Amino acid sequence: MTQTASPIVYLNGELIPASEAKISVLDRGFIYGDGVYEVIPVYARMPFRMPQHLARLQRSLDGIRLANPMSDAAWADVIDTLIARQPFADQAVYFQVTRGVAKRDHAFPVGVPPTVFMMSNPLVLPSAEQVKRGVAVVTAEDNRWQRCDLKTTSLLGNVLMRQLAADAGAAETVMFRDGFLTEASASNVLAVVNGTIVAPPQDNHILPGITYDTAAELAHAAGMRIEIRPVRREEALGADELWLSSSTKEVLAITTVDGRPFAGGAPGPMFRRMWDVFQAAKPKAAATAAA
């Protein structure tokens, strides 16, 4: 039997097979979840909105008071190198920075180099059936911490929320805090109300999504109305349409909520228009990145 070669990953300056990559059990990312991460979608070997992802990485690093170990140019060089080493064209590049290896102590260690890890996997996007029919979600009260705007590796709150959806055979858990829409466990959430796309403001309770921003920009360019404002639970659950957005979901319609058909049980016209606009933007972004 032919054994599949171990994929190439990046760890602290080296490109090595994943099977050879080793991190200390005293790494603060393992002990405390003390780190941040990013995921960049790659279409036809071209990273999608890499500058925006690197800017969000910097914001997250600043938020946990961890110095960025590389310049944007250095990050881009390693990302491009890692992409080139994979056998697939469409990829999801994952990279994380932790506070490094140190004696277990809650206080920040001094003079400890960060741990930098990167890998790339095939980009798995929603199926044609999911795009056509939409997906199911469940709802829950958002009981996570107060800094959801930082993309940290401390994701237990999100993991528990995502498991609620998995337990129900749903794609996501849509969350509300104090009666207002926040986000889903691994996605932003947008609504369509009376022909206008409505999205919650990017405050400390939601992750500033790159795809969220992309959808807003594309909506403006296509002449679609969009408002960024608080969205009450009743308004969201009574909306004409609800969408999920993320780097790996792109934009995806919600058609079942808590086991019941939502908005007629089929993706609405605004979603179909946004999906078409988003797909048209992908090759343009790739061409811009290659220029």
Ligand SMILES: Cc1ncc(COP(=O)(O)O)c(C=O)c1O
The other form holds:
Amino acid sequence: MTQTASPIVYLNGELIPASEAKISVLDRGFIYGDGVYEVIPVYARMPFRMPQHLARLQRSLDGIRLANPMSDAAWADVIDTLIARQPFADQAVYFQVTRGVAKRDHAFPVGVPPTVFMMSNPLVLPSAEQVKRGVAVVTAEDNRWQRCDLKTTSLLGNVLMRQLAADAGAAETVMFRDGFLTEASASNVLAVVNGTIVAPPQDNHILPGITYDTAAELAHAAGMRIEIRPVRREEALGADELWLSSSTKEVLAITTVDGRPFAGGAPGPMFRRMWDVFQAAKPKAAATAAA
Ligand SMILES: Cc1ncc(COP(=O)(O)O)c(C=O)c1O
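Could you output the structure for the form predicted together with this ligand, given that the previous block was the form predicted alone?
Now the full complex is given, and it begins with the chain already shown.
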């Protein structure tokens, strides 16, 4: 039997092997999903858009009324240390803050330190084949709560949505609420209509995606038209192109919807352009950047 070393994780101020990291069964993250989290993609050991992820963490913490246990500089320090301790260059840093350990009672405990956990896994990006051919999605009515703008660890709604896709052998479940596009179970969704990228507003029904923001910025810089506005279901499903965006998917074209080929069944020209500018915007290893 081969034994792989347990990866180093961060738990409450300590860097320890994952196999030794333990939390209490009374942790409110376990009991209630009472916590928030972030995922930062890391290219060539460089975190991508860390300030934006830390700003969103603060926003999520404010949204659940939990004090941030660390300054941005302290977060950056721990993140950098954890990245340096992993054997791989491209990573996905996951970190979560919960409301700590307390006797079970819905109301917030007083004077309880939060639990802070961080790990970093290899960054698994879409395959070349998925980029070239696009991916399949299924659609569903969005039945999640009304604070989808907070990146909370209470993800059961998203888990059930994602499983609908898994059951159908699809990559994602694209959701609609009251006839309007919201997002997918773990990604944002952007459409292309008559040569313009259209994306739903970042209101309480979707997570303000860092990749969505990156795509919007890159679109502006590249002179691609983009409109942020509500997108009706019929407009989304009749769009010229549909894309997914997330920290681990980057941008990915949707080419099958509910088992039927979508938009010709191949990624469109606007997607290919966005994918190219996105790749160019990613941090490069020093040797590549210097070349
Ligand atoms: C529900 C949901 N929407 C959107 C996103 C995309 O956010 P980001 O681009 O910051 O990864 C995610 C990411 O995991 C998500 O879980």
